[in-house]
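The form predicted alone is given below as one chain in structure tokens.
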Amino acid sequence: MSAEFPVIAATVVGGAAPLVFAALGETITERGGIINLSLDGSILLSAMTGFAIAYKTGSVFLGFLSAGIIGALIAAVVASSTLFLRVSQVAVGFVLALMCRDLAYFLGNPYSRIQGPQLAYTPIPFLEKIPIIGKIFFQQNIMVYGSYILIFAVWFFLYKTRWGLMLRCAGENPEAAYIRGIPVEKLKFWFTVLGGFFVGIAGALYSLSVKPGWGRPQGAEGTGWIALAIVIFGGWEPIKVALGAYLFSFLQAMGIVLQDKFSSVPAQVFQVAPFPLMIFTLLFINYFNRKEIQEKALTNPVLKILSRILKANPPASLGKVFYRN
């Protein structure tokens, strides 16, 4: 095994962390039928208010928390002009992700390019010393163990818990399950506003550790676009919309790597390589959920199992407006 293994992994590992915080909030919010696109703008937002505020209090905690509460807003407004207004969430959507991310390149110009707080490494003791697995995974951040345990918790709320089954319902049939008593507006709402709160902690990841720093360009640029395919690729799983997060900051790392191999191929070239990687993956995903790929691989072992793991069904009420009857 090479040497530079674990480093790569472990940088894949630390990478994703932003994206596993973004797409499961996503996964969170589109679950109880509700799409936020606003998702790169409040990444963005979150960012620049996350290093902002870590950078006059002194407070990585501080930061982070302020970066949660600003995504957190962004998507109240997303859920309140759907659930109240009835304004398309998709519109809303859009039209905030352009407004928040010009709004956080116009308050974050006093701090471009400024040396900041940045999020310590703390290992942890014992488990960093196991060989190979301790330096890729038990060697980060604190906010990176928060994201294995965020991957596990979400699955846990959605699939072993009351809650959880109550937003699925009101992501799948809002009417029934209004009328079986489930406060569906509430419901949407509040998980709604969690899943923007996590948006914001993937914003303040970017600028308080992976990307230390604020500026324009800050880096974390298309990165809500793709915590949204990465829900779509995960079938709206939260274990698939993980390992989706990992394969997305592998491709980035591989680009790194091959941008030192092969240094007469622009670096623009490996640094965009991923994005077209992906929609060529959602397309792969696409095809195999057609029908008739479904109705082949009822005799087709191999696409049986193809289409199993590929399989991605939205919620049935996903971006559309409720109303109650």
Second form
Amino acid sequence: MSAEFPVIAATVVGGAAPLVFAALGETITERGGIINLSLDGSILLSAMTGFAIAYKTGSVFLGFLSAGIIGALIAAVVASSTLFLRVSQVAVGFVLALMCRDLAYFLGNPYSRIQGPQLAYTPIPFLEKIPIIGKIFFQQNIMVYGSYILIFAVWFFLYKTRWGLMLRCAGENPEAAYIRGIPVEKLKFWFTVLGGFFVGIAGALYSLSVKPGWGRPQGAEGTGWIALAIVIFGGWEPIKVALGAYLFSFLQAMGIVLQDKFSSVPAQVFQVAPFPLMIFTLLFINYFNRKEIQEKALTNPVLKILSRILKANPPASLGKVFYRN
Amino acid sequence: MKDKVLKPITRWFIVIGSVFVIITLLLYAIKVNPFEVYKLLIEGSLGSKYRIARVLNVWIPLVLCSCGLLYTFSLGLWNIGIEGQIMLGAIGATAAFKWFYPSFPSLYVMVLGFLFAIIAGGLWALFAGILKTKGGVNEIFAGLGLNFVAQGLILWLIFGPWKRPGIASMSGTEPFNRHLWLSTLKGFRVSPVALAIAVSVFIATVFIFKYTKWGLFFKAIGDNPTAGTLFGISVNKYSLFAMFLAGACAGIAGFFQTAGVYHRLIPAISSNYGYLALLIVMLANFSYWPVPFIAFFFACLNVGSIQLPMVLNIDSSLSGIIQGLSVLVFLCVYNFQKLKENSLE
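Which structure goes with the form predicted together with its partner chain, now that we have seen the form predicted alone?
Starting with the chain above, the whole complex follows.
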């Protein structure tokens, strides 16, 4: 255990990076009051694009850039259809989740099952030498370091900048924000696009690093839905969302460990393990957000700590169509 | 009055036209002759009696699931869990076949399998409904989670308790005894019973929505949940009821998939038909009369695209792109028309 621990922990941290990108991207989007349900398809289509571009050009950087752009474009479809045409966000997101997956399989057909470039492993000098911590956190690739920075960047943006404040206003009470002179539609649109960009990066992280290559299935199927659930799990707060991503990555790693022990059970059975857990955590969180429990928590110290950790307030206008008048 | 006819016609004209143009351009872009693809899609689905039978075998579960979804959508519920409800129906049917044959005559076992499928699918949906009404878990996430759980359950059954004697494999359980296969017409491999039940479920759905008090309640609550509470209608009770009905319809679809099409339990028993049915009902704009026609079109696409990889070396997911794109364009055009109408008033 002791010798293996840093290795497993490093796998958990590296494997969580795409989930961190996708879930934080979605957090930005949802804080502005728009729910981008297309994540599952977005991740696959951008994974395919990232791999194909990196393969054609030989540049991993261009792969990531193109994947981000694809994610941003899909998010732009969601944002513009709901902002300008008032289409239901759930409907459009769900259709895109299915369609982009099919599009990825269709366009990615010539690139399936071939060797392609991968993101290089770049340990950080000095920091990698720190015992245990160095091995876990600083012997990774550059995008994993990017994911650490993103967690604090999103936190700083949402709570410490003027733009973050305006975005949160637009998500909580768009009508009031509009009257105060905040360009609600522009904000919602551009931050949905930015969130989509990070989702796209997550896709490329799968096909260029975590599950390298392309194929049908790629292996990233279903992660988009997990990322959406993680945002709820984290209560729309970037630090907690990131912790949720690490928790799920840990569970996936545990699945692999368990699979070695029970080799007669097919791998797919363990792969579904995060989903009942997702339902269970949502149930648990919702229970702690009930009024009775919140009132009890005022006097009971244990409940108080638990409810503070699990408290989640969705942006008030989440998923609703904004009417300017 | 003139508007009522003209608008849907323009809408459909725009939808079909733009989907056609976009797909044609897409196919040119990957250097495939689009008209060869269209020819293959049409011939592959309607070209022979054998192929039409296959289309009908897809049409049956699609119509059944769409009917179920009409109930949940009329209450504003997104029953994405329908995919897993089909799987549970299939598991229920297989369980009955495994447990009661050959100790009971095959006809009884068939009926039991049918009932088991309805109950298993219905309860699985009810579970998602209870998570929503009692647990506050959004039905989209509850349903999705349960879909993955159902998939895991099927895999576990195939590789565990119900594995083929000797080797367990992804090809599924051992085929059922011939007596447990739904009989089909000679030279036309569609079960007339399945067809009859699908059609009657559709007629029953139309009847319920059009002529009964239930239908009225479903509509009233869906349009305005608070109004329902004011008139003493329990929204939660109706939500659970609608979920059960949807699950039961999906369960029937699962029964026909096992007893009528595959004659065993396989991992891909639901074949994505639940998700497809969601698209069908959206494209039907949540009303019942276009459902059988759209389901037929979607079934043709699914069956026609099977040959694409072999003949033209392109992925069969093209059918999914056409289906998704149709719904996407439809949603945009429909809402654009509504927006223009509102601004004129």
